[in-house]
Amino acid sequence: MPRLRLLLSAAFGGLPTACGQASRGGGRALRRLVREPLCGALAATLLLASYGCGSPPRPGIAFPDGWPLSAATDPVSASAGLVSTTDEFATRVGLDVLEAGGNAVDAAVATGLALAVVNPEAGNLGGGGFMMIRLADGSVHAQDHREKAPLAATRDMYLDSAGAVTDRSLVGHLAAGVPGTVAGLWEAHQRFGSMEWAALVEPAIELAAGFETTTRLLSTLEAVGGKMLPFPAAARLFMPGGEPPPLGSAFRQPELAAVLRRLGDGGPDDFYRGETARLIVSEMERGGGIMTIADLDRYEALWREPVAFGYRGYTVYSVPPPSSGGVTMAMIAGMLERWELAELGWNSPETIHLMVEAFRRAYADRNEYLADPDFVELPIDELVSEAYAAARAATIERDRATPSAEVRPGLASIVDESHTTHYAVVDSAGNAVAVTTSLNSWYGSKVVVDGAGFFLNNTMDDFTAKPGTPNQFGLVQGAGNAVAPEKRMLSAMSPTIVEDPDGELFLVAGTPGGASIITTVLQTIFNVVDHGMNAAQAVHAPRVHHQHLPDLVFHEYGGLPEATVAALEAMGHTVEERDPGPADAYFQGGVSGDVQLIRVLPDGSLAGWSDPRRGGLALGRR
């Protein structure tokens, strides 16, 4: 049996099998829930993943032999709402919400908060992300509670006397830049949400009292915990005498716990200028980072313009920079509608070649000219035209790999400057929430807040250390993208909501991946928009990555024929497999991305999928 199967089924096996993620009216009772371990629907949803059933695949379709995610699978359904997320309980607390009458937005609060507690290696208190809303109304809303550089952060803080790049922008107390997660769920729902706040809190209290440790929880900890045994607060609540919690055993997060009820009871302001700031400040001073409590009561989350593109007739609205999300997915987007993917073929090599060089085009102008628009004047109109898309595109020869060597930066001109998750929400009304949020690595810096319980990010790697280094991603990144006191380092996250061609909510997507997450979200949207997939296939299927430098696409363990890399190499494109092993970031046992999608069919009802490269769970109401 190929690796990445034995991931997938091996985790659960010997329990019962089914044909689909659960959709059910109901959901067990919170309390019930945090005592049970993980059965049934998350079961089936990772031996699905092998074994496969369901209706047939869209003729034209075949995964390569071998791959272990079936095309021939039926998504999830509903017709009264539905959640998808990366973990079963955190899916549970939406769909929770929904059917005590909260909305979308409610719903994707009380899901955030539960995932900082059963997802502790992306799922935060301590990090930040990006989320887009689309209300009934057709309005749409960009959300940005991206980290922000401290007050006292300095350009070239983590270069050594030489000039070299350290890992101080990685492990430790000065990689943890001014936390906007709670600001940002916070400001959605004072905004857009019905429910009380202590109400949304409260399950992600309940579960912080216990939770049955998971195979998911355990397997990010026997991979990366003993970076924590030098930092002694999470050593001692993750790695208790140097090991991860037992598979099963109560997980008990109480200082998270009084961490949350403070937030239930008077929102972020004990978080930015009360008992938790004061307690984040201390940690600071202990490990000789540089965040103080002005940093903390100085924090907003901001209200940006989403981008928005045309693509074969949809309309695709995404999130501005400082996440490079949107821009980028627009500049491959406008290059790649000159030609008819469908009729190329799914994943053929002339497809994949085609969407290569797109990929890597987008890339360079990315790396180059995006950053905190706060501080940096962007040629966005530029970036995003017709006009540009054209100039790149004629670029592209459909035979040949460009070397990214050749490809620079395409502006003429520009002026000068003076372990993430995703998760989604549609409730029964047509309101649509699609949240990505991230600590940058598993665990973040590895950093526990003494006495709050929760990690703190290391997103200060995404700033540009040094122009022409790479990050922990392989990005290499311009000046514009340089580390400056309270502005936000630049981000791959993505949420993603598309209309259909009569401006009727369409897809709401999203996933983490690190430089892979555009990528990724893209040809989700290209296998349901081009090649007429259905939710669960759209996931399910291998994919591929470029991003300029280095100059490699890069597939999924057993993602592609022998045959397709072979004709990928004889154009001129170097290919490489992921590792199957285990890995510190954003591919895990050689597979990319963990995408939560949700699509609405012709008829209003909708269709649901959890990517079981990570152990999701997508659950709907009837």
Given for the second form:
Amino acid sequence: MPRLRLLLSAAFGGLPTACGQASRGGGRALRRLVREPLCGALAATLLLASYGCGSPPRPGIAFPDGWPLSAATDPVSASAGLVSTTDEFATRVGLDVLEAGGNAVDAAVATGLALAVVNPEAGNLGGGGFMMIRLADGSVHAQDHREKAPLAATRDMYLDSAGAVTDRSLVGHLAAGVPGTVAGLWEAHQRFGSMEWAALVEPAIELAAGFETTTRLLSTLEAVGGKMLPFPAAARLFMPGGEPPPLGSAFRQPELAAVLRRLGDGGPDDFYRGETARLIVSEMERGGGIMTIADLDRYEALWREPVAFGYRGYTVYSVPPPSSGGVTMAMIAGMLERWELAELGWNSPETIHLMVEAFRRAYADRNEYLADPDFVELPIDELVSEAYAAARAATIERDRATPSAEVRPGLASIVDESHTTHYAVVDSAGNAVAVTTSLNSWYGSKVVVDGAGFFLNNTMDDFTAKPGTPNQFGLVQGAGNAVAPEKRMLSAMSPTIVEDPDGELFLVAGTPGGASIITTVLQTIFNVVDHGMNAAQAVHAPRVHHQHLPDLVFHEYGGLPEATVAALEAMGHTVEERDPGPADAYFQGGVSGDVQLIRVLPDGSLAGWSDPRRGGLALGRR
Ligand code: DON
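Having seen the form predicted alone, I'd like the form predicted together with ligand DON now, please.
Every component of the complex follows; first up is the chain already shown.
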């Protein structure tokens, strides 16, 4: 049975010659560094790698006193490929594929499928996402494998008879959109893969036969597993006897293994038209869902024109609608480029103020205008134009917060029980892949397909259930994003690839975090481009967020010094520290994101870092 750090490499032969960062046994976050027992020396080395050694911080960059992540960490370096994911098993699967001669797309496919097994709270077969690919020849490709609404979906399906929003978009069979992940990974492999498809599915099959449960899995089950109890297949597998399985026990997923075996043998036909499709539809019929064989049969992953925009001579590529990521980042960067953030200083009150004002304006537009472009006319050219950025930026006052009510009215609150995941791969030829994939909340709708062993998403909640009413991320979205048959719900997922001013690959980045995905990815880019941080520093740096409504500047727990908070408040901002949650919680609360970042250095070597906030792992090949 696969154990952490001992990867089953049957499909590819042998252990990789890897160099890598600390793994914290599946996700011990921030201050709570009580670790699973590792072999002592290794544990000590890993701890140091994540939390202390390395280059001194760049002059002028100092993280706040007490911030638990180091500003003096060197990233993982590599010369022949690097993989970064939130999970050690999955990272090792990706690295094995690179070792076996696969390219970055092959590695991403195998990694994505492995995440569906070992990271069932977010990795998935029953969800969807977006993929950015930049080939070594410089061509850039954006793939949309976002879920879509079933044919029988209706605009008001989440309202009760009094017109109030119910929780049916979040929990249960009606919450699930038609899954896109399987189609997306297959399409990417068909177009750009080089290895046998079956060989890329094999590691996931092996992991589904049994892997040692991690503290990450158990802690997320402890947090939300109770919501699975009404759903028999989910309860049986993930909450046997009403509790998560014991730590370190063999977690076997035979039904999922069978689904993966059929996927490996025959491609996605089984999932969308065959035995697995029939199992999904039977599950729907048992639970009062509306997804049919016709929905699954008609699902297609789509290649779309990437969003590209300039920022201080760099070119940023990200995904277009139905994700809001690329367009919203372009709007923010367009406004901010007129100020020298480097001179104003990293996370100085002035820099945070300007970022927040740009975030506020861009999210107001995002929430109102963006939706599935196949259903709604989107004013994208205007939104990302220089003229628009100039006009929007002209309304920013240097020393006063503009209340969101003056930009657009409304009220909301943010709830943070949710999870998605991002993974990034660069191979030795310089091909790069960034994928953000999601079930939306942890374990999606909490419904497992009986006989198939995987969770269905609850991404229908990303639609506007009722204009003016916030969704689980507190986003107040417009009528353009209302539910309609076969429509794709608006996303914030932002897998992103940046080229340097010479047009060479520079950064591969992405994160989960719901509404804060966009601001987290951008701050990571600013940390490198404006503030000269290395990959580890850029990931470790504390983050802020604003999304227009609620009219609050969120910051990570312990992430802003009191003097900075006071200076922002004096400008009229309402500042809110993210709640760290109970002291004994496994996942540190109060943080934003789980960034996977790969940077290409001037000598062509790679530097990568996986966010310690969720305990991931970056590994490279020398
Ligand atoms: O597509 C979106 O924007 C959301 N469904 C992403 C969910 C997410 O990032 C949850 N993770 N924290």
